[in-house]
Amino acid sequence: MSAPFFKYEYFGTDVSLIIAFVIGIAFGFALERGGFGRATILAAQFYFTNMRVLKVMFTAIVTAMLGIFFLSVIGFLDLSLIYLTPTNVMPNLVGGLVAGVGFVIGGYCPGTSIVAVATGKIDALVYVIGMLFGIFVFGEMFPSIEHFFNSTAMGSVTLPQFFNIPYGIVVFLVVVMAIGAFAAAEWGERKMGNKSLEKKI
């Protein structure tokens, strides 16, 4: 048996959608139980008072990365069959900036806002309405920004391909980066915690 299972046609589109739905529900449940359905926790990372989001996300990235890497090393997973979103440098940078600003202002990302709506949070509902309005505006404006949307195209590229270095080296560097990020997050939380304590005194 080899993976990705869908690409090797072990099941069809209908079954894949059911599997995606179940995984989505489980992911949303995990986010809620992790406290990611509260805007205060999500926004706190930008003030270095609670870095839970960074720690959880980096842990998820490293876990998935190591799993994919070692499954490909033993020949179980064919990396060439995994879908990669094409890269358009400038549109991606602008989109990331807009999403980041929206994250700070609203306290949610698209995924966590849906989780919060499912648990009845009114602020998340307002966020989702704003998000849908933004999608509508983007659709209406698309003909006038289509040239920029398709600019600086690089195709589907990975870091090992871009830097022309072995996949294992990139995996190692990302793990080192994650350890550094965890240490910096712990330091930031202690620093901001001490400041809050000094203010109370």
The other form holds:
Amino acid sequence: MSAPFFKYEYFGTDVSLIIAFVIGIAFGFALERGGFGRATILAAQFYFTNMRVLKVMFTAIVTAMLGIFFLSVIGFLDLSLIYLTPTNVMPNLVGGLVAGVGFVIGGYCPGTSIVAVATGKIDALVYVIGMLFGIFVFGEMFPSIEHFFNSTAMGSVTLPQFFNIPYGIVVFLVVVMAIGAFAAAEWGERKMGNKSLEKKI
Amino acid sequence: MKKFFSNLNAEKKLAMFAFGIGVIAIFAGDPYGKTSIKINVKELSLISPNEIGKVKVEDLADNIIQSKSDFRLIDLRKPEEFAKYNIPTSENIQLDQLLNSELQRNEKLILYSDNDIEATQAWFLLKTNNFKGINIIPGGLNNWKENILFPKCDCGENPSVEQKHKHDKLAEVSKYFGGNIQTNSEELIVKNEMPQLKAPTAITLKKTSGKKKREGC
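Structure of the form predicted in complex with its partner chain (previous: the form predicted alone):
Entire complex below, previous chain first.
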């Protein structure tokens, strides 16, 4: 048996939707339990007072990366069949900035806003309505921005391909980066925690 | 050393564990190595279609009737299609599982699907993995259906001895595999439904003498 199971047709589209639904529920539950349904915790990330988001995200990235890497090395997973979102440098940069600003202002990202709506947060509901309106506006504007949307295309590219270095080295570097980010986050939390304590005094 | 580790908190222990796995990753190898194939493009570009081993359906049918077992017949179609009908003695291995199967590089393989496309893909796939005796059935199952299960007799009104001989052989082979020969008169009314999966009819091919009774055409 080899993965990805859907690509190898171990199950059809109908079953894949059911599986996606179950995974989605589990993912939402994990996010909510991790505190990602609260705008104050999410926004605290940008003030360096609570780095939970960074820690959870890096933990998820490193866990998924190591799992995918070693499952591929042993031949269980066919990495070439994993879908990679194509890279368009400028649209990705602009989109990232817009999403980042929206994250700071609203206190949620698209996924966590849905989690927060599920637990009855009114601010998240407003956020989601705004997001849906933004999607509508984007759709209406698309013909005029289509050229930009498709500009600076690099195709589906990975770091090992882009830098032409062995995959294992990139895995190692990302792990080191994650550990460094963890250490920096801990340091930042202590530093900002002390500052806010001094202010109170 | 032991004391050093026991003094670390859970986060630091996990970080050290992740660092260790990251170090192992450097030496673990290429993740594409097990699922990708290195193709010698130059060698492949020089292969002409004539070099692809081909087995005629008539020869294959004879081999099956004579119970020759010096080859492995591989059906590349989906399991549900294979379950509906397959050429007797064939094994069902889908294209993406070929390299994970227990095929031997030195055995004679005969590959087929509904047509030539998948079989040719499989031929290239195995060829790039140094399999030696790979053959395909030109036209695949459609060819088998047309020429073995439901062959047409073009004997005409007054068949020659050779034509009668050919007709009789076609009829017997077709019957052996559960099909039936098509004559011009039958062509319009017979629906070529694939035979149900079962062991081939237990008949032995008669030696044709040319004096046999005319059947069908």
